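Only one chain is included here, represented as structure tokens and corresponding to the form predicted alone.
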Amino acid sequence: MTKKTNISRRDFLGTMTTATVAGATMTMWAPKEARAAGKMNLAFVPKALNNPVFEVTRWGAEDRIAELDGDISFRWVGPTTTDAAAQAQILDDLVIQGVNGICLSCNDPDALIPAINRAVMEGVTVITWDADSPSSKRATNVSIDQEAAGAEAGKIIAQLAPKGKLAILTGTPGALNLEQRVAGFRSVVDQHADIEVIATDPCNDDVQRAVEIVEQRINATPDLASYFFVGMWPFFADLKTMPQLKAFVDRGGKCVSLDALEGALNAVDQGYCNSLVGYSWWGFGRTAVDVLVAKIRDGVDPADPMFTELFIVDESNIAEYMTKQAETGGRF
């Protein structure tokens, strides 16, 4: 059994362009021979390019690379929408192009195993962030304890709304990190006989679809007591496009979400959400770069997995986090 390594928030943030399927590259690499040429070529592959949550990890990676000595190039390349087969093809292409290290957020933990293992067999260091593929040959997962995060959200819901109907909004079915969050959440709320889970709706990591689901679910369930967002997809949209959610919270409904990026902070500040379970997406990028560089350059094997701390945002500390967001632009 691997030992979980928990990292303090400070250490996580201080530890140890771009390409898209439909876009242009910052740096073009020669084929495989580039791996032996001295330059370090790193690539990050998010679940999809249409999910802005991953952009903050990109900032963290780019910021960290700018601080490091050495010739390090960086690419950001992913499928347009959540598609495991497209991710697998991207990994194969990156190997051919001479990448040294890949950081991947997996759409499907099992479907990505062959592509990850092929890359590792070719001498590429592969790690995952957020969504893992634990049965693959990846070196580590830079993330949070997903089940613990879900359980924390469950505790908050159970305290705020100890009885009544509960709806869950999730992302892409089969994504390991989301399944783990839901499992952790259900491990708590299922212990409360007066809480009735009426639906778990997938939005496939699509922001507009998430907004539509939330508005329709609330409109169709006038006696809904609470709502859990497994990720903050609706809060990437203009909050004013969710009048039903605002009315729901105004009349005493409780909403809890994972993630505490700008849109989610605004949701708490403006009364669209009661509480957030947050963690550092920016820190993911910084830590992942350090892990890849240490492994590729110095042969340092990382701890597996590498978990950062969670933090809670609610009405008691939202002003503090709004100030932090304004001062850093989300780099915290």
The other form holds:
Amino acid sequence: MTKKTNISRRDFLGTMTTATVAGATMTMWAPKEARAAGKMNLAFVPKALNNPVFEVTRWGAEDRIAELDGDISFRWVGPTTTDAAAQAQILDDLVIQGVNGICLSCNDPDALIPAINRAVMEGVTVITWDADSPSSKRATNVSIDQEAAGAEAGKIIAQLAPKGKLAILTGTPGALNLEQRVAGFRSVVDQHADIEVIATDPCNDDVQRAVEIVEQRINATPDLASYFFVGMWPFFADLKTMPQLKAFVDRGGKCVSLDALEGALNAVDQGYCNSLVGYSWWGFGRTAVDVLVAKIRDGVDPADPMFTELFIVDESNIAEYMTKQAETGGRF
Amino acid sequence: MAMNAQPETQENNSLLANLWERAKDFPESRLILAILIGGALLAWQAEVFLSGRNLRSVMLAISFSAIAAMGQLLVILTGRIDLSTGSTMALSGMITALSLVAGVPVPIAMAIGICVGGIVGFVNGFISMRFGISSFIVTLGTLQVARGITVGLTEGDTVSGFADIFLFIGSGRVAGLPLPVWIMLVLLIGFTIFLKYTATGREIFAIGGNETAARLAGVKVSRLQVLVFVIAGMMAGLAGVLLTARLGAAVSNASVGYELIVIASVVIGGASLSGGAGTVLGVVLGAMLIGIVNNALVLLVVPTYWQQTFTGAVIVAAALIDQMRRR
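Can you return the structure of this protein in the form predicted in complex with the partner chain rather than the form predicted alone?
Starting with the chain above, the whole complex follows.
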């Protein structure tokens, strides 16, 4: 006895259309280069495609590949929004597609361990940049010393505002790199008895929420002496939308932020922020390509970790950085 | 004198009892009470809560979610849901931003952004009604599509550099209040009149109450349902455009997860997720409660790692209070 299955014409056509569209899309986007022999296939996986800071690393990687001799293909692929599970799936897919090297910024240090280790077992060289997964089998982490960056910001605050109330604006609570920055910062400011840390407000990496918090925190604390931004979230908004921050700095309040991309440079230039602790997102991309190529082509094991230098931007050198920004479009 | 005092007291007591009975019948009374008590407690703990600057900041933050929530209310009134709100906001804001930097005049760029929201809404409504697919699934899909287009258009980059007049629309003050707050208030009145005093508004309630009965009564359910999704999309689009004006920048990760805030505002405001019940005033009050909770996180310096728990607990408590009223 065979059971007869009834499928309506409409359902059949709908299913076939969906399958055809999906198949055609996947075929169109499949990395054809990955199948070609003798070519080195590198893939970079940011935390999310919707975060502009990662784009600067992409420029660095693309620029470096263009400078290098050899047939190197480059893919930039990631989840649309921060999602560790989606990143793990992307890693598995890249391995199946035959990439030789992967560089990723981890949404979660632990959740990515199995996917990273699976890729390494398959012979793929995996490194991380920015956010690390230290317990995985990745070859190295191209980043900054997060605690040192936080401590550097702490020293600047301690110098600019050695006493009074201090507020901290952070991103997503629990994010490893942000926690390390805050720990480094606190290790310095907590030694200054006259500095009182009154709040650590999380904006969950949301620019709107960051702007709201800054506004409300300054309103709520008229005697706030200093403000530390663990990342440059408020500076993605137009500076003119934050008159409270300008008034705060104008009346002698001190603001220090990590990151020195365009918006943050403008903030120092226009008097919304006193000092930045910066590092090169563009350089991350270049260094990561060099590390992957050396490991894949020549078997050179990289140092672990590979920390990029920090630089300080303040009123003494802002003109120089503004010129650099204008001349290179942020490629520095 | 003593003889007269007793009847007077009795009269006062009966007046209060009468007022209390009337207030109990007013659908939003408990929510208003919750906001007043919460506000009073907050003001007691942090004087600055009642300062003009703080209240303006809170009202501005509320206005975006309240505007998007008014559109969501219509969808929920019909017994459906729109999960694409946050992504639609981001897409509309981004399209407006790109139009502005391309030299399109501000009013036209804003209209384009709002229309983009309407198009997303039309897609939601049309696919949902034409093919009988659950709005939950369709809007879950368009949530991804709209976000994907937003990211794809700029490759994750931020778009900024707008004319001052656009920034004024996002946060400039008119008669002491930020412009988006005035827009929210006008929409509050407009949507209330629409739902209460027009045949179309009553038909929307009828669909949510009993769709089959509404159909048999001659309501063009499919057409009206598509219209509801279009309005919801346009409201999300307007909120997204205003949010872009408020920030002076369009960021592709704007409004991620905003749909949950919007849906929570509608439900806290007393709307039934199964449709047929809800008010526009309730939605605005729901958004207000969430806005005050967010403000409390800052003013009361709620510990960083406990903020989500605090927010979630208040939302559940508000829903419970509303449920108790219904019983």
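Numbering follows the first chain given and starts at 1. Between two forms, the rigid core is the largest collection of C-alphas that superpose within 1.5 Å. From a predicted model like this one, the values you see are computed outputs, not experimental measurements.
Rigid core fitted, then: does residue 205 show a CA shift of 2 angstroms or greater between these two forms?
-> Shift of 2 Å or more: yes.
Would you say residue 98 moves its Cα by 2 Å or more between these two forms, aligning on the core?
-> Not so; residue 98 is displaced by less than 2 Å.
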